[in-house]
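In the form predicted alone, a lone chain appears below as structure tokens.
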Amino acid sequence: MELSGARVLVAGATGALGGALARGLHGAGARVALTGRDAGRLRALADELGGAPTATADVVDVAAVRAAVEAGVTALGGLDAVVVAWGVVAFGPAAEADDAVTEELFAVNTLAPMSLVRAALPHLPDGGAVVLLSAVVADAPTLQMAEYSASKAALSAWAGVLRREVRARGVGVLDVRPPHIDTGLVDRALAGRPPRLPPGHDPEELVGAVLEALRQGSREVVLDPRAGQLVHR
């Protein structure tokens, strides 16, 4: 994908990773539309990016999510790509997990991204792209993070099937499965205290890997354990 001039909807733009990705895409010449839950932070980011169009939406409100997609399509005159950077986390033993917390994890991390992508797909042209942020725990479920791991593994599995189903249209599906990124998400957990985690990677490393993966039409962004850095393939 040629990023310069590409029309990209960034969902979760008020989060650390979503905001970083929106800035990176804007810096690469893309035209971005932003959606997120925090109207004030959304406006601030939009101003930073030269007046990018915005739509406020709560991820668990399906109608609002679909309206945000339509608003982005209208504002940009179409879509070439959609980036979904929603995410929440919780910690604790699997046998003691709160049902309401588990439900929210799956609503935000799994069901909402699916809903937004389904709304966006009819607007994507041949050669368009979907970017989904799952996590390394999709491949390596982690102790004290069973429900979070399961929600991200479900999203990753869905992305893999979707990729095969839309291949004939030439639409790419990029599954981004990074390790722990230093965003402060663990400090905003829905429940519990985080286990001992490795040092967080720089969010800018993730942004660079995602942008290059989009340019190359890659399927995934993952950590290369030998090199200790993110790679796309």
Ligand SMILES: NC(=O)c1ccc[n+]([C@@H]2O[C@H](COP(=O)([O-])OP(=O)(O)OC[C@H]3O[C@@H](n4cnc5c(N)ncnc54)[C@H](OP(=O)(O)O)[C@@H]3O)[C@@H](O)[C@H]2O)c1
Contents of the next structure:
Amino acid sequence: MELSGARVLVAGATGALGGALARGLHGAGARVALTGRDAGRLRALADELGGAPTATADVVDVAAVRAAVEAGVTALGGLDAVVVAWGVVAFGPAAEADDAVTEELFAVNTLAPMSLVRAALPHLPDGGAVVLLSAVVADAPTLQMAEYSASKAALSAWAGVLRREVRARGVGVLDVRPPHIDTGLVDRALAGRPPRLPPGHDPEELVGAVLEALRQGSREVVLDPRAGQLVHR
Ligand SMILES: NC(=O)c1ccc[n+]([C@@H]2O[C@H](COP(=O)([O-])OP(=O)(O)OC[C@H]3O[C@@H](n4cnc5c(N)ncnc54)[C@H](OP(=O)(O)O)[C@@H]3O)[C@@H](O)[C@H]2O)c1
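For comparison with the form predicted alone, please write out the form predicted in complex with the ligand.
Full assembly next; the chain just shown is listed first.
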């Protein structure tokens, strides 16, 4: 994908990685539209990015998610890619997980990304791309993170099937499964306290890997454990 001039909807743009990806895409010459649930923070980022169009949506409201996609398409005059950076985490033993917290994890991490991508797909052209932020725990389910791991593994499994189904249309699906990144996500957990985590990677490392993956049409961004860095392939 040629990023310069590409029309990209970034969902979860008020988040640390969503914001960093929106800035990175903007810096690479893409035209971005932003969604988030906090209108004020969304507007501040939009102003920073030269007046990018915005639409507010809480992900539990599927109609609002669909409307945000349509608003982005209208504002940008079409859509070449969509980046989904919504996410929440929770910690604690699986046997003690709260049902409401588990529902929110799956709503935000799994079901809402599926809804948004389904709404965006009819607009994506040959050469278009879907970018989903899953997590390393999709490959390595982690103690004290059973529900988070399951929500991300489900998203990653869905992305893998979607990729095969839309390949004939020329639409790529990039499954980003990062390790711990220094964004403060773990301090905003819906429940519980984080276990001991390895040192976090720099968000800019993730942005660089995702942008290069988009340029190359890669399928995933993951940690290369030997190199200790994110790679796309
Ligand atoms: N940071 C890491 O270590 C790491 C590692 C692997 C994968 N990831 C994944 O990367 C993605 C981004 O993470 P991050 O570190 O950037 O976290 P973040 O800064 O907390 O961003 C999360 C985003 O999700 C949004 N969100 C949460 N619940 C929502 C809801 N009900 N409706 C609408 N938006 C909602 C937040 O909106 P508000 O701004 O309004 O709260 C925010 O924009 C997540 O999917 C995360 O699981 C992160």
